[in-house]
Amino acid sequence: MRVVAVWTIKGGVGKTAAAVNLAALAAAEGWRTLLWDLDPQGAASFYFRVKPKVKGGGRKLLRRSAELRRWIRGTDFDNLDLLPADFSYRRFDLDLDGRRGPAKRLALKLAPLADEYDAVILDCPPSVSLASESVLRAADALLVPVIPTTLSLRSLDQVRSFAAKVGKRDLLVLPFLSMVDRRKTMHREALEWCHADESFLRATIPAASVVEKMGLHRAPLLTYAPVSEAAQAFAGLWEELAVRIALSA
């Protein structure tokens, strides 16, 4: 079982996105994918139809005497479960910091889902925090969403800096570029620039009204715009992903 965690600090990147039409490509190649989604808002729990809503919220699931099976929820898609958000998420870190061994909870949450997944992507919410710190504890792999500003570049900083410092030992930290312009000069330098850096993955996800249209639809692209150009970007950050994450076997 591979864990992705998708997480950056700042918000509006299309971090929700990305989480959402990977999870449904893993599983439309036929790998046993669970979403979790971490974020209190529950946006990937609204796009796939699944009530965001955990019976006895946050701090019950952390129990260790807690099976995670109990909250899972399929989805309208085969080889693909949701682990669905709760409001009570905002308080993760109160919880998490109420238990032993706190950085270290939700790897041994999922540990016994190992033969029942081949891969689990996490989506996080903006915020650095002990919550952010027992997700990089439980990844194999940090996919870090960057549009092309300075501000955003900025802050890929903070996190591969926050990841080294907390992260496991061979965390593989992979951006890629995300809501990308191409009219914009400053977008085009800023891709000439991330590609000249080999973490980078190649693809690039345009800046597309039909990824804002998710919403509306309430499904991954591939169900309504599965020849869009955005919808092709996702397709080409999946195979890069499914490569890294088998060479990090």
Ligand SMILES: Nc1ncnc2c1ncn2[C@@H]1O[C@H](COP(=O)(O)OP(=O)(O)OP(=O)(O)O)[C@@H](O)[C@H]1O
Contents of the next structure:
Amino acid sequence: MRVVAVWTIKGGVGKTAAAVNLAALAAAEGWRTLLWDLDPQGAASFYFRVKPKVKGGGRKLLRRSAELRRWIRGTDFDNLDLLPADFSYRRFDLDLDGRRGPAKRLALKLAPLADEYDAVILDCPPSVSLASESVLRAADALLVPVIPTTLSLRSLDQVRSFAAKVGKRDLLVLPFLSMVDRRKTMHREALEWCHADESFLRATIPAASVVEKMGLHRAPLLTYAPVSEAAQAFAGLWEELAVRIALSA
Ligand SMILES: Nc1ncnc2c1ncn2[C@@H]1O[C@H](COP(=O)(O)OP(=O)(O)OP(=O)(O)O)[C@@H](O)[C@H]1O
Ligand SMILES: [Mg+2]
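Next, report the structure of the form predicted together with this ligand; the form predicted on its own has already been given.
So here's everything in the complex, that chain up top.
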């Protein structure tokens, strides 16, 4: 089982879009996949038409004796399950803080699922917190969407140093460019700059209205626009990610 966290400090940069589309692509390729929607906003749960509800809330789910299986739901897609969001996740930090070894807790909760899933994708909220620390301890790879702006690149530096400090040893930090508009000079420059940086994945996700329409379709791109440029870009991203996580296994 490989755990991939989609996380960065910045909000609204395409974390959920990536998590949802990559989960669908992994599942379509036959990977037994679990998507865990860790964001109280519940966007990933919404896209997969699953009610954002965890009975007993994050507090109960984080108990050592509680099995995650209880809260896992199926989706309309073969090989793809979802652990829904819950509004109580807004207090995830407090709930973790009350536990022993809070930073290790998510890894501990996921461990019993190791034989059931090939990939676990964590869609994370944009905060730096005890919860993100726990995410980075559980993850084998950290996928970081970066939009082509100075501030977003600055957040990548912060993400890198936080990941180096709290993440598990050998954590793969994999940034990629998100929401790229090639008509903009600044975006084209960022593209060149990032592609000179070998740590960036080669795939870049274009800014495209077809991605925004995920909210209307409540489905990943694979379902309603499989040959769109954006869908192809996510497919390329998945291909690279699959190779990287398989190699590091
Ligand atoms: N490649 C894209 N092109 C155009 N719009 C996009 C793209 N990716 C995401 N969006 C839109 O931008 C908004 C934010 O995207 P998304 O929810 O994926 O970001 P996020 O990083 O998960 O946000 P949050 O920090 O709130 O969790 C959404 O309205 C989404 O439809
Ligand atoms: Mg999100």
